[in-house]
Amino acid sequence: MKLSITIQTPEVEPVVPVALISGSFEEKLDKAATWGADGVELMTVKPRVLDWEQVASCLTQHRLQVAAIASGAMLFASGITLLHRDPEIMALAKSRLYDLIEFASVLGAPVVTIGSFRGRLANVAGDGQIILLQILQEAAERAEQLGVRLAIEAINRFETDFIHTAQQGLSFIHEVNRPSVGLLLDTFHMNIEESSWSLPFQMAARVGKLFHVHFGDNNRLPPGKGMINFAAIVEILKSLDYQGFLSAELLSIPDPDTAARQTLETMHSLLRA
């Protein structure tokens, strides 16, 4: 397993609450590498305005991989979601999804994460799940052409109105029925919605759909700052031969650098145990 920290890209103007590490983009990469990250998860809103070649060069210079291209800032920074009451915003969101896929392909990122970016069923008239299903089926075709996968995140009930658990996520993914669409499990959300630590990971891994993992404690602070037993979760993932990234979208408490450093230190100790 490899370790990653989520950082926002330069064009994202507001500070995203769950993006870590301060400074310029190059300074963020330098800190991530110095503190022991194998990669970074890039939270972007307008990837087309970035110089993709320069981004790739900076990553290579710091010997960092891209763990994922994250869509979480779309809602927070721009109010853009795939399910939205405004058809023009939905169309823009769909276009941005394709941009994320292209960006991931160029940078060699294995997945594009889709959490709050999907929006809420209550935002649209008609069957929102069918609408999202169709959007993802079409996007998945492009993702497959470019060797990218889409990871649907199970999110707690206070942040979205559908796909709260691994089982719900896997049921929806089964309906999408594309090999490039799988699941992202975040321990912060799991702590609220699941009744088992092992079963969600096992269910997803059993069908080859465990695409990405986020580590965050029950209070959305770095692992070890709350009540979750991460050592046990690491053992579960080892038993499943999970080879992907353990990444982190966490609150910047007491500050984004300390939270990132503490996260990587704890995760390294867990993997060495």
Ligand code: LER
Second form
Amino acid sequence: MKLSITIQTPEVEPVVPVALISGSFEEKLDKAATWGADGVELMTVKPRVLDWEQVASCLTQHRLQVAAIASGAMLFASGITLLHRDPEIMALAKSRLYDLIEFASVLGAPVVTIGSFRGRLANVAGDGQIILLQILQEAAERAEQLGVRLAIEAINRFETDFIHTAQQGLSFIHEVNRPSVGLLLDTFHMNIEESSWSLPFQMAARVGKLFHVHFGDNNRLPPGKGMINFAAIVEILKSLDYQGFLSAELLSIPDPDTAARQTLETMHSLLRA
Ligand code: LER
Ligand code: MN
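What would the structure be for the form predicted in complex with L-Erythrulose (LER), given that what you showed me was the form predicted on its own?
What follows is the entire complex, opening with the chain shown before.
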């Protein structure tokens, strides 16, 4: 299991509340590496405006992997979602999804996350699940050509109107029926929607679909600042031989650096135990 911290890329305009670490992009990487992260999850909205070679060389210089290319800022920073009432925005979202896949491929990131970026069923006329399924089946073809996977995130009911639980995510993923499409579980959302800590991880791992894990405490603070038992979660993931990233996606409280440092300290000691 590897540890990652979510950071935003330089073109993302507002400060994303769940992206950590302050400073320039290089400074963020420097701090993440110094504090012991194995990788970073990059939250981006317009990957095309970035210099991909330069990003890759900064990462190599700091010996950091890319845990994921995250789409979480698409809705937050730009209001762009795959299901949207405006067909032009839907088309833009689709083309951004292909950009994220290519960016992930160039940086060697194993997954592209699809959480709030999928939008809401209420946004579209007709069956939004079928519309999304078709978008993802097409995108999966590109992802498979480039060796990238798509991780659908189960998100709590207050942030979206479908796929709240692992079970719902796995049923949808079963319908999509593509090897490159799997599940992302986030402890913050699980704490609201699930009835067990172990079953969701087990169900996903059993069918080879546990692609990625986000973590944050129940109050979205660093582990240990709320009520979730992260030692138990680490044990569950170890028992499943989860080899992917545990990626911190939590609030910058008291500040983006302290939250990242505390998170890495706590999680390192749990992983070593
Ligand atoms: C949002 O709450 C979240 O967990 C992100 O990963 C969403 O896209
Ligand atoms: Mn998440």
